[in-house]
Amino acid sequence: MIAETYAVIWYLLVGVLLAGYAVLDGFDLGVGGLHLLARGDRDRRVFLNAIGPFWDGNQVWLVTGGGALFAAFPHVYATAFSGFYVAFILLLFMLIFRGVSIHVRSLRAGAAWRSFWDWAFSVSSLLASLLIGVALGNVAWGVPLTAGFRYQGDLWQQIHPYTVLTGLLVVAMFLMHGAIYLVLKTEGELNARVRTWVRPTIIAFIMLYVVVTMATLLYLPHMADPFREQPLLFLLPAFSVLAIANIPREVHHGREFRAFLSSAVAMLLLLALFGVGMFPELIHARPDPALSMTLHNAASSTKTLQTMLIMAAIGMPLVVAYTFHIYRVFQGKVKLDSMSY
C-alpha cells in the first residue's frame, strides 16, 4: 500500500511538472508560431523580447519533468525515449533551432539574415508544438508493446489521424496562449493588431477540442472510464469550458492578465482531463491493453521514490521561486533598448 501511495504521488508530480512546462513554455511556443504575422523588424523584435527573459527558464520545467520521469518510472522513460527516438530527436532539434534563432537573429542587420532566422524561429516553434501533441496522442491511443515493455514500431506508425488531431490541438492551444500573452506584453498599434488574433485562435482551439473529444470518446473508451466511475469528475470539462469562455470577455474589458490566467487555467484543466483519463496508465498498449505501462508495473522501488520525494521537496520550491522572481522582475510592457534582441 505504501509503494502504491508513493507511485501515485509521483504520477501527480510528473504531471504537475509537465503541465507547468506546457503552460510556461506554451506561450513562448505560441509567440513563435505567430512571429511571422508581425509587420516589420521592430514588431518582430518586440515579440522576441516579450519571451526573451523567460524561454530558457521555462524549459527547465521540461528537463525537470524528464528527470522525474526517469527516476520515478524508468521503464516508461526507457520505452518512450527508445520507441519515440526519432520524434524526440526532431523535437530536440526544433527546440535548439528556437534558442539559436532568438540569440543570433538580431546580430546582423541584413534583411536576408533576419528573414532566415525569423522563419527558423516560427517553423521550429510550430513543429515543436505539433510533435508534443503527436506524442501525447500516441500515449493515449496506444503503441505496440511486448511483455518486456519493448516498443515494436516506427515513426510512421506514430503518425495517424488521431495523433495528427492531437498535434493540431496543441498547436492551436499554444497559439491561443501566445496571442493572449502578446496582448499582455505589447502596446499601441501593435497591441490593437494582436488583440484581433485572440478570437481566431480561440475558435480554432475550441473546434479542435470538440473534434478530439469526440474522437477520444469514439475510439478510446478507456479514457472515459474514470469519468463514468466518478461522475464528479465531469466538473473538469465544465470548468474548462468556462475558463475558455472567460478569455475573450477579459480581453474585451482590457484585463489582459486575467485573460492570460484564464488561458493558463484552461490548459491546466485540459491536461488534467488527459491525466485523469489515462490513470493509472502512463503508456497505453495496443492491441493488448494488458501490456500497458502503469504506475503499478513501471515504478521504481519504494526506497527510490521516497528518496526522490525528499529531493523534490527541496528542489521544487527553488524552481517555483525562481520562476516567480523572474516573471516579477520582467513584468510589464516590452520596451526595446540597446540590450534588446
Contents of the next structure:
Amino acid sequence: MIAETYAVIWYLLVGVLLAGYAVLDGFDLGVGGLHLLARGDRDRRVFLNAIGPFWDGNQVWLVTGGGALFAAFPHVYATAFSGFYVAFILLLFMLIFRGVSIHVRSLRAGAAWRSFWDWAFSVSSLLASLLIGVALGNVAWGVPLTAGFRYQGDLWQQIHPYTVLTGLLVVAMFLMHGAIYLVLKTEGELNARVRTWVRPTIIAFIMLYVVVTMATLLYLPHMADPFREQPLLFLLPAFSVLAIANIPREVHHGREFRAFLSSAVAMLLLLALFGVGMFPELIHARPDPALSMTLHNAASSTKTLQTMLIMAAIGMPLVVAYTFHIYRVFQGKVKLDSMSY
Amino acid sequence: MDVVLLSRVQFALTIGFHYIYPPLSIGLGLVLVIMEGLYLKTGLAIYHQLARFWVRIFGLIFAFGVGTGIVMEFQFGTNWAQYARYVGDVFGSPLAAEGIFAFFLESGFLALLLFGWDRISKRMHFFATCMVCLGAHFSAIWIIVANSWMQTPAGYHIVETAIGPRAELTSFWAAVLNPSTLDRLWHTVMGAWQAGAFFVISVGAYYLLRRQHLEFAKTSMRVAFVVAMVASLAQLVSGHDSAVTVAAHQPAKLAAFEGVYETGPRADLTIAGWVDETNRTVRGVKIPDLLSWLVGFDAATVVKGLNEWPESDRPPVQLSFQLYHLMVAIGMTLILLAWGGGLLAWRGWLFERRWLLWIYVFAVLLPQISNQVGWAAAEIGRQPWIVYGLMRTADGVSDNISAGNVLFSLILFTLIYLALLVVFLVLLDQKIKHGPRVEDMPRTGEVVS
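Beyond the form predicted alone, can we have the form predicted in complex with the partner chain?
All chains and molecules follow, beginning with the one already shown.
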C-alpha cells in the first residue's frame, strides 16, 4: 500500500515536472517557431532577448523531468529512450542547436552568419516541439511491448496519423503560447504585428485540439475510461475550453499578462487531461494492453521513491522561489543593451 | 561493428567533447567570485572590468556546456537501457538531484549574471555569481557521486523482480558517500579549478605579448595564479588519495595504471615507460619500492598484480597505463608552472619575459588534456565492468537498438561536434581579441568606497 502511494506520488511529480517544462519552455520554443516571421535584425534580437534570461532555466525542467523519470521509473526511461532511439537523438540535436544558436547568433555581424543561426533556431524549435508531441502520441497510442518491457522501435512506425496530429497539436500549442508571450514582451509596431499572430495560432490549436480529442475517443477508448467512471473529470476539458476562450478577450482588453496566464492554464489542463487518460499507465502496449508499463510494474523501490521525495521537498520550493524572483527581475518589455544577445 | 563498441565510442566522444566546458565553468566560476568579491571589497574599477569581461566569456562556455550536457543525461536510456534497468533504482537519484540542486541554480542565476548588471544591486549580482559558481560545483558533486558509484558501488542489494534482478537502494548515504566519492570529487574539482585558472592565465599572457590591456591582463593573471597554485598542490594530495582508494577498492585498475603484473611487496613505480603485454612486463624509468611505499607508506605493502585476474577481467593495460601516466606527468608540470609562474608574477618578472609568456599562452591546453586523459583512465581502467564487479559493460548496452542506428547517431554527433568546436573556437578567439570594453568600467559615480 505504501509502495503504491509513493508510486502514485511520483507519477504525479514526473507529470508536474514535464508540465512545468511544457508551460515554461513551451513559450520559448514557440518564440523560436515564430522567429523567422520577425523581419529585420532588430526585431529578431528583440525576440531572442525576450526569452534570453529564461530559456536555459526552462530547459532544466526537461532535464530534471528526465532525471526524475530515470530515478522513479527506470524501466520507462530505459524502454522509451532506447525504443525511440532515432527520435530522441534527433530531439537532442535540436536542443543542442537551439541552445547554441540563441547564444551565438548575435555575436557576429555578418548577414549570412545571422541568417544561418536564425534558421537553426527556428527550425530546431519547431522540430523539437514536433518530436515531443510525436513521442507523447506514441506513448498514448501504444507501442508493441514484449515481456520484460522490450521494445524494438522503428522511427517510421512511430510516425503515423495519430502521432503526427499530436505532434502538430504540440507545435500549435507552443506557437500560441509563444505568440502571447511576445505580445507581453514587445512594444510599438512590433507589438502590433505580434498581436495579429495570436488569433491564427489559437484557431490552429483549437482545431487540432478537437481533432486529436475525437481521434482519441474513437481509437483510444481506454483513455476515456477514467472520465466515464468519474464524470466530474469532465470539468477538466470544460475549464480548458474556457481558458482558451479567455485568451482573445484578455488580449483585446490589453491585459497581456492575464492572457499569458490563461494560455498557461489551458496547457496545464490539457496535460492534466492527458495524465488522467493515461493513469496508471506510463507507456501503453498494443496489441496486448496487459503488457503496458504502469506505475505498479515499472517503479523504483519504495526506499528510492522516499529518498527522492525528500530531495524534491527540499529542493523544489527553493527552485520555484528563485525562479519566480528571476522572472520578476526581468519583467516588462524587452530593452536591448550592451549585454543583450 | 557491434552496438557495444559503437555505443562506447559514442559515449566517449560525447562526454569527451562535453567535458571541455564544465571544468572551465567551474574554474572560471570561482575566478569570477574572487574578482567580483574584490570589486565589492576594494571598489577598484579594474575588478569591475575584469568581472564584466570574464562573465561574457563564461556565458559562451556555459552555452556550449549546456547544449552538449543534455545528451549525457539521456544517453543512459538511449544506448545503455539494460544498465538503466539494472541500476536505475540507485543511479537515477543523483541525476535527478543534479537537476534539482545544480542545474536550476546555475541556469537561473546565470540570467542575473549575464543580463542583470543594470537591474540588480552590486551585492545581489555578486550573490548571483556565487550561486552560479555553487551550482557548477553542485553539478560536479552529483555527477561524481553517480560515477563513483559505478567505480565502487555501495548502499545497495540485488533484488529479484518480475522483470529480472536489479540493484535496489538500501542506504542513500552509503551510496552517495561510497568509498571513492570524496577523493574523486576533490580530484575532479581541483582539475576544474586548474582548467579555469590556466585559461585566464593564458588569455592574460596573450594580451601582454600583444602589449594590450596591460593592467587588465596582469590583474587577471594574479588572481588566476593564486587559484592555480592552490589547486595544483591540492591536486597532488587528492591524486595520491585517489590512487590509494583505487588500490584498496579496484586493485585491477591500479595494477593496469602502474603496469604491475606480479603481486608482491616492494613494487616499483614507473615514471614513464611502455607495457610489453606479451611478456607481461614494463620497460621504462622506475623508482624501486616507491609504489608500495605510496600505497601503504611502507615498502612491504603488497600490491596486487594483473596476474591475479583472468585475462577477461582485466582492463586494457597499455591504454590505461599511458593515459594515467600522461595525466600524472601533466599534473606535475602544472605544479611547476603554477608555482614558478605565480612567484615570478608576484615579483613582476613574469610579465617582462616574452618566452615565458608564450609558455603560459599554450599551458591552457595542459589541464584540458589531463582532465580528458584522467577521465579516460578512470573509465577504461574500470573495464570490463560498467559497474565494478557487478555488471559488465557488454551487458549494459541497449539490446533493442541496431548497430545501424548507433552508427547513424555517432556519425552525426561527430560532424556536429566538429562544427560546434570550430564555432566555439572562432567565437572565443573573437571575444578574446576584442578584449575588455570601455563600458566594462563602472560608470562615473558608481565606484564604491
